[in-house]
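As a starting point, one isolated chain is supplied in structure tokens, in the form predicted on its own.
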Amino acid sequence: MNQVLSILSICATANFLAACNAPAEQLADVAHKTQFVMDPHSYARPEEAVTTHLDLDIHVDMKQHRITGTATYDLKRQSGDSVIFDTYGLTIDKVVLGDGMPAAFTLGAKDSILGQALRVALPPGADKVSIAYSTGPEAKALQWLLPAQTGDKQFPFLFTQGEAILTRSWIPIQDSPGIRITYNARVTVPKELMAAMSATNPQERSTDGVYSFKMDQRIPSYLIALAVGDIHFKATGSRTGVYAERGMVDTAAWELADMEKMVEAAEKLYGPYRWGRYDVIVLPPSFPFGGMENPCLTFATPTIIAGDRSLTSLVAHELAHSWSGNLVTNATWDDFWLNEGFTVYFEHRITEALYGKDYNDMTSLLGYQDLLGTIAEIDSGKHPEDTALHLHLAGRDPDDGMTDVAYEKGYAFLRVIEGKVGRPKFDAFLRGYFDHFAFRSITTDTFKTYITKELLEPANVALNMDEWIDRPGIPSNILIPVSDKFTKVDSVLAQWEKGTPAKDLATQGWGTFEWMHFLRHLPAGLKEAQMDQLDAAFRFTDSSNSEILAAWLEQCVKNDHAKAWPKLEEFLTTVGRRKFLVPLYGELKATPKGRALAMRIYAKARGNYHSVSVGTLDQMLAWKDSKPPVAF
């Protein structure tokens, strides 16, 4: 595997110094120094040529599951003859130069984790490229669902999903998040479909089928994300709104109706919003994550859809990356905790501002939870060293470095450096990093120096950063959280334990979070009549909340609680969210028996999830697909 060079984003105009909203000597500076960082997972050579603005042209065929248009680039011309992109799966069709004559380009050797580069000779003074190409049946950010595989069942649906390093599955790009373009897009849709992206968008259906859109920041290319259905809109706020199936939109605006307060929240902590407008579209149930930061309109799984608001953090979650992650971007996959640490950390701002410090703790402590549990899984793995903040992932999928790791321990990490400098000081920092660094990609290293000159020499403070950030485990200045509310839910699951009837039990009042930690504390070895018990009382497996559902079909299959086999089938079934199907499946497997059912789920089911989670349990499960696989 080749490691290539990927180019720190500088801001280099007078203009784009203005909405970095930073000082402008600050940022001048910057943009007289061209960085370089070694990218592992990218064939891009951007210190020979490095692209700086997109026009995509597309055409979205919803019956051949097949994209197909021009990615026209403005290109910066640094050294060298060519300029170098990357492609997985992509049929290039033919290459000009910005006067229309045609450029030679070679496509180099396939790597199934890369792809292909893409190299295009520049004759001298060459500055524009346009490539002409089609997307193949194995675009890995392409999930092309059914009408029966949506919500409303009448029309079918597209979604992208391009981090970490899939969006060169369907645009032929400088694939790497230390490269950052702004981009125009015209998407042509069936006429009675809607295509939204993570740009400025749309809220009416167009007559013919034809989108427009603009995004004026510059983004990294895994933030490109585009959607095509019978997709509406409805406003939940003067700057925020929902987009949803027909069926879906009423019900995710009540559900989502906090959104401009979190937005208000947001900007009271770290600074305005920069993106103009934050909507979410909520997807139909394969998408594979909670949610998907893309500028703009954040990509949703339904799952957050419970009914009582109750699990809106995750919005907070994505809204918080508009600051941490789009805004200051992690320059290479090994740097992903830049991203998630900073975001949970924020995330966990807003909801407390909003929600309270019982709520907060009682998030933080969930997520300690999820922290222990991966750690305890990456330690009987084959790396263990993924259990460190800043990650070494050359040679392997960069997916492998997205676990709770970067965002639990990088939170836990900032926390930690809040309770040294109090929260005012820390406060303080964040809003000057983000300012410092707006619009721009770095690294774990560039962070390292930033925050002991800018915070830690200041304030006079000794920090384990290194122990922090480059050692696997858990630090031992760890600050555990705690919980008034679980310490009360910890009582009753004593009580119960004890003999007490589950219908006798005090839970009046509980909400999500509570139900969560009251299942996943159960004892082990439950009979079956302990388990009835717990759902005649409760009525679990008639829950319409999935998380509360997902920990309890995962007790479920810990105790061989086979009444619950219908409904463990059409939740695996119908959901295709990783952080659901990871725990359930790898539970089943764990006796002949629940690996047999485990197949028989996943041979009906696998055809539903996206191909981020295919990956996943493909390997978890040692996966045979009876077809061959597709060749790209």
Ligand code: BES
The other form holds:
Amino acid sequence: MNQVLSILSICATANFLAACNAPAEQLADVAHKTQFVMDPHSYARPEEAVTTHLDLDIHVDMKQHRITGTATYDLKRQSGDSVIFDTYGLTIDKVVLGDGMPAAFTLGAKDSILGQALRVALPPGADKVSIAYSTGPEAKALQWLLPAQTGDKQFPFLFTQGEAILTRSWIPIQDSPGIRITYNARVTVPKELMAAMSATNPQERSTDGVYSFKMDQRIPSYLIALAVGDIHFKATGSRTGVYAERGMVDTAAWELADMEKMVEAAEKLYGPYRWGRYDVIVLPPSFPFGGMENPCLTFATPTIIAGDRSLTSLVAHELAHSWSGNLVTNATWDDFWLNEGFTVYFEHRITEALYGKDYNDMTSLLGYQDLLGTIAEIDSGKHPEDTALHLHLAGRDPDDGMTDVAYEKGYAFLRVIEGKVGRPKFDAFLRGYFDHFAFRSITTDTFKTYITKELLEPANVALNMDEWIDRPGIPSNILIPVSDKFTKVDSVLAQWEKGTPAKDLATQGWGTFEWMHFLRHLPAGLKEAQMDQLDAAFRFTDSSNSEILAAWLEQCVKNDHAKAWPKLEEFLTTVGRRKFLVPLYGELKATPKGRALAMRIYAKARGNYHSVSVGTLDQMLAWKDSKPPVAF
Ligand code: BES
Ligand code: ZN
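Show the form predicted together with the ligand, please, the one above being the form predicted on its own.
Up next: the whole complex, starting with the chain shown before.
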């Protein structure tokens, strides 16, 4: 049920159009009223007082690992005598009102997931508050890297990760995806470093270490992001470019050469890119995700730099979020599939336009395999209801519900609709959907009502929408992807199983996806000699492609192939991408010997991981040590 608390008319000004190149009439809809829904993961009460703009002024102390500064907010008030922010581990020094007068404030009880509510008392008419604060040692969004933990090993590095509810650990904020703000920031960093944010960005160093940023489109809090380090820029086109550490920037620019074409393909599908520039920052290897769609500046893992441009569909995914997610946003984390399911669909449409149908059939089938694995895993756990698209995460860490279901079941659902109405109608619908809900946050119910009225009824199409959205499991009308290329891989695998030596197999011309499919489908219980034979023929252990290496290492663990342990240890202690860590540690912990190895490596590696990976792995490995992680 859509728990609408109240309706506020916001976004009456037009300054959010500034960085935008879309015709004005397409944007007229943004002046629509915003409905605030109950978000179980935020203390904020936007129906009483809601923030509309943030002016952030912070100092980044790379030695003390602390951010100190002020967050000044413009408020829109409706009722009540206070405004509530979310905080996590912040020290609040002082709160003043627009007129400079101190304001009374209280911090509520600590909740291990939600943090603490900061309630600021507001006299009648007060519409500005300024909060002086500093971050704590356990700021979950932040990862502070010592020089040794970076690619170049020369300078320290800091990056933030806001999604889902971590922004509150570095900015006091109304931290709900249903609340949107514009922001300006002034960030002071050590002179030898550069700062970049999810906003307009510098391309060169300033002389004094002070950087100014502007995001004049209304975004949810989880999209506010900051990176500080020895960052350099290189253009890949007129609107696109890459940031990275000095030693990585040329390599990254080569690898991501298709970015400009991706933006063009995306615009051709679903309308103008509305955020000005599209850049990617390639972060040090501990970044916990493949990518994060911070507006104007996608944050990415260096594990996509394979040397052959084969893993750049990740950029297509994060770029697609510039429409699904950043323009039209899930109103609560229960609606996460609206962000990710639509984005996977859009990502596939971009890569199909650029790389063709075979490519797409392969990635769709890999995704379907992931979905089956995830559903089996969820079904054997405590929350089998998490295989529904629409989640119910109240009382839980939203991160726990963010699985492949949102991505791949969401994608499969949209493919079913596309199949029923045909591509032209579905494309027109999506284009209209992005325009209609642009710069708004919506619930699953809003989507249901909209698609029924705008697409299903006019096309006279029957759809088992509730089964797809609200029930667990996979509905029987899923369209299972078929890939001719993978059928060929299957027959090569069969030949190997029948005794053809690995070096004589017909693997010429295979790319990353064929190898992933091959590795995922090796038979169980391989002998040492068979593993040796495969590695001698295909040099998996030496692969510089992270997807191939990770899939191979998983097989090594399953088959107790001890020769790969040095590589496994090197991988697990340098790469912090959760998607790779979880299956590897998961396989390791399945046997007593593997578990011992896992614990030894984890003790050494834990200090290199971001809090989101640490959170998942501590739980998985029942890690007991309460000492703060030590970096090596
Ligand atoms: N928005 C997500 C990352 C995310 C999800 C952060 C949940 C926090 C909570 C991002 O767009 C994403 O989906 N990244 C994927 C890559 C993609 C190609 C599927 C990843 O990191 O693996
Ligand atoms: Zn995504």
